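Next up: a single chain in structure tokens, the form predicted on its own.
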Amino acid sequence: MQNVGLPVAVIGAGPVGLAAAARLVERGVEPIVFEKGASVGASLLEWGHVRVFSPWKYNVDDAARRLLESQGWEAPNPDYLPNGKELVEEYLAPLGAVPSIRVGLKLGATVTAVTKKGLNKVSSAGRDEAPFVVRYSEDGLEHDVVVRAVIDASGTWSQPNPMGVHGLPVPGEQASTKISYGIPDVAGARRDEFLGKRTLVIGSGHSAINVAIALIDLQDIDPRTEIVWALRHQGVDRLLGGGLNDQLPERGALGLAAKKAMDDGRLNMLTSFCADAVIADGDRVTVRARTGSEPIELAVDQIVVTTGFRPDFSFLRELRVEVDPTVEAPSALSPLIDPNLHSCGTVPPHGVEELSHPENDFFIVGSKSYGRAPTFLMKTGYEQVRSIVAEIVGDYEAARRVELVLPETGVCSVDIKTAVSAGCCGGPAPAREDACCVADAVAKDEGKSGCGCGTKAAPVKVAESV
């Protein structure tokens, strides 16, 4: 416990960053929270139209809840599935307004560097005892603040992966105005750009499914809306595994909806897709690509790239940060999440021991701690910061105690035919004891008798921890 009179820096005012701030306040430590956006949860507002996969009861950190309730906050309906905008307006904004957090909250403040006071990266003498210096820009001016520890919860949203399979943008990609990344609001704020148009969606995760389903909604309005969905891998089984085996009902239903759209012929599927170039063509773009070894050209109006995200380490160059060279996650955490080693997204609860770096009292948490791995749950981040804050204040027993049990995430590779014929039509039941699968649970939640498969599998309960 060094420099105990100094505050702790938290980089990022998203769910995990503000949970860290709440944990610090609860432990009697002053947090300084740096958020480059104009409000808390700025990244969430960029996908504010998207509904999350887990209900409110799983999305609120315990310490944040206690802090909010002390201010008279009333929690939303615990079983309601909020979207990103609602997460910010009903949870993060009130949390950021709590006086003990608000006093140290710096909005529009971009952290540009973190270092050790009086030391550069090479200097070793007295390094563990030296406090940190956080440099940030605000209103065009640069400022330095001295802190005892740093919790980097800056996320990865601002660093989307490009469409090139080799990790680089393809020629013409960066200059194109027809390419969007992440989950654009294709059926809402940007509807006119996609309605009645031909869109190429690249990616195989839940973000891609969200975009495809939204485009199908536009197809219902204007049948000229055409969707070309390109997967980098061969076949669609891996894509839909989550829909058949997911204990989070909303996410499972999303996969099932995508499968139905494919079965109905509403999606033009391309597999083993490799983009080579993007060429401007009047109001459209032409994509030169390959499917396997077969060259193709696609003329489209819009491209949506949902190929994941990567962490930004540029402002950490003066710190001794140790990350796995493959996944870019902390070295001890990487083997648990490396997609080359695991077909599933299920990760054991983890804390300070898996998240430590050679730099004492520096931690990367939240989605950034997963590096380039694709799956992350808010509750995982809440457990991370609970453990880390306990370590910072010297409660080493609590820091190493596991207080979270996570369910199967259901994003494994799976053979669709095998999974369906194994007994029920939608994988294990996600939340209802009287349901045999995702489809059965969804049907019963809608007031129906069930999905009609006629098989009663062993019930699966979701832990209060998603």
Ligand SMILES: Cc1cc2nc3c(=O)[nH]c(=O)nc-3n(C[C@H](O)[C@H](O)[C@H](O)COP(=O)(O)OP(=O)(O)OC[C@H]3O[C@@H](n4cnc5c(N)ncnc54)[C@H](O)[C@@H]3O)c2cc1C
Given for the second form:
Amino acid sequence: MQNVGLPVAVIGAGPVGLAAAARLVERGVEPIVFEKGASVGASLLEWGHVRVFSPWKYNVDDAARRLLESQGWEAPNPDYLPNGKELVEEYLAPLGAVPSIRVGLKLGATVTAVTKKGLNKVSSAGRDEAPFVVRYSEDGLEHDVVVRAVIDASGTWSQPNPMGVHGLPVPGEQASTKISYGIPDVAGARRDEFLGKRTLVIGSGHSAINVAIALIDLQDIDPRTEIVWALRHQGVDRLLGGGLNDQLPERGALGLAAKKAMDDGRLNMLTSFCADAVIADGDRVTVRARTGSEPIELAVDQIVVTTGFRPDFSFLRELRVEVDPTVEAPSALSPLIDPNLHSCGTVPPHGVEELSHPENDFFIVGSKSYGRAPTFLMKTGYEQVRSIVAEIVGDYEAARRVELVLPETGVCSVDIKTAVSAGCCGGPAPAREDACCVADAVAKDEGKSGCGCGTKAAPVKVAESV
Ligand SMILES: Cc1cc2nc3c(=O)[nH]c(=O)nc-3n(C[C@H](O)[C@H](O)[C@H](O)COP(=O)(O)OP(=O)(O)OC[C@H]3O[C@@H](n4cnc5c(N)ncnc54)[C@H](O)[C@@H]3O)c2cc1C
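Could the form predicted in complex with this ligand be shown next, to go alongside the form predicted on its own?
Whole complex next, starting from this chain.
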């Protein structure tokens, strides 16, 4: 434990950053929470119209609940599925207003750099003992704050992946005004741009399904609304796999609704899709692409790109951060969530040991800790920060204890005998297709904990793609 009298910096006032703040308060440590948005939960407000798959009982952190209840807060119906806006209004905003958090909450404060006091990245002498300096900009001015530890919960929402399958924007993409990223409110605030129009949706996660289903609602109002849904993969089995077995029923239902829309011919599906260029064409836009080796040209009114997100490490340049080169998650966590190895999106519980970096007392948590892996649940982040805050205050036993039980997705809960031949986890991963489920089942049959894929071991952490 170093620099005990100093506060701890939390970057980002999303659900995980605020849960970290609540844990710190409970442990008697002063948090300073930096939030670049004008309000807490700024990312969630950008997808405020989207209903989440996990009910309230999975979305509220235990320490946050205790803190809120001490202020007279009443928890929402545990089985209700809030949307992003409700998550902010009914949970995060009251949490940010708890006096012990509010006093250290800086809104409109963007962290631009973090370093060690008096030491650049190369300097090793005295490094572990030195506190951190967090630089942030607020109202156009730069400020420095000295803290004892840094918890980076800044998410990935503001760094969407581009259209190109190679990870780069395709020619014309950056200049186009017809492309939206994430989950635009196509049936609500931006309805006029999409009603009666032809939209190309690119992506194969639940966000893409969400947009496609919302556009189908518009098709009910104006049948001229046309939806072209382009997937990089060959098929949609993996995405739709959980279905009725999904213990988060709304998520399973979304997959089933998408399947029905496909069966009814309301979605024009393009598989093995690879965009090459976007060309402005009056009010429309032409997309040059390939489906497999077949060249195609599509004229559309709008493009929605939902191909995931990536973390921003730019402000961590002066710190000794170690992330896996493939997934960009902390090295020990990465093998548990690498989509090349795990098609199921289910990983074992983890805490400080998987989230540590060569830089002492620095941690990346929340959705950013998953790097480019498209699987994360709030509850996972709550367990991460419980463990990390315990470590920061020197409660090493609690930091290494696992306290997480989450619902199963259903997509991995298969019998080992069928797993080998049928391919489990809702369809094969790009490589080692059955490795996750088979290795998991074998390990559990041998009385070990497995990789967290199946139903026999408890507790099990389940994540899902969004
Ligand atoms: C559409 C959608 C649906 C989802 N559904 C579910 C679900 O059903 N269940 C579930 O458990 N999870 C769900 N998730 C996944 C995940 O739980 C959420 O993304 C959650 O918001 C992640 O929380 P976070 O605190 O890690 O990051 P965020 O909520 O993204 O918060 C990060 C915060 O950091 C701020 N920030 C970023 N950079 C800086 C900086 N440099 N300085 C200061 N502040 C900064 C941002 O403004 C933001 O407020 C969903 C995600 C999406 C996108």
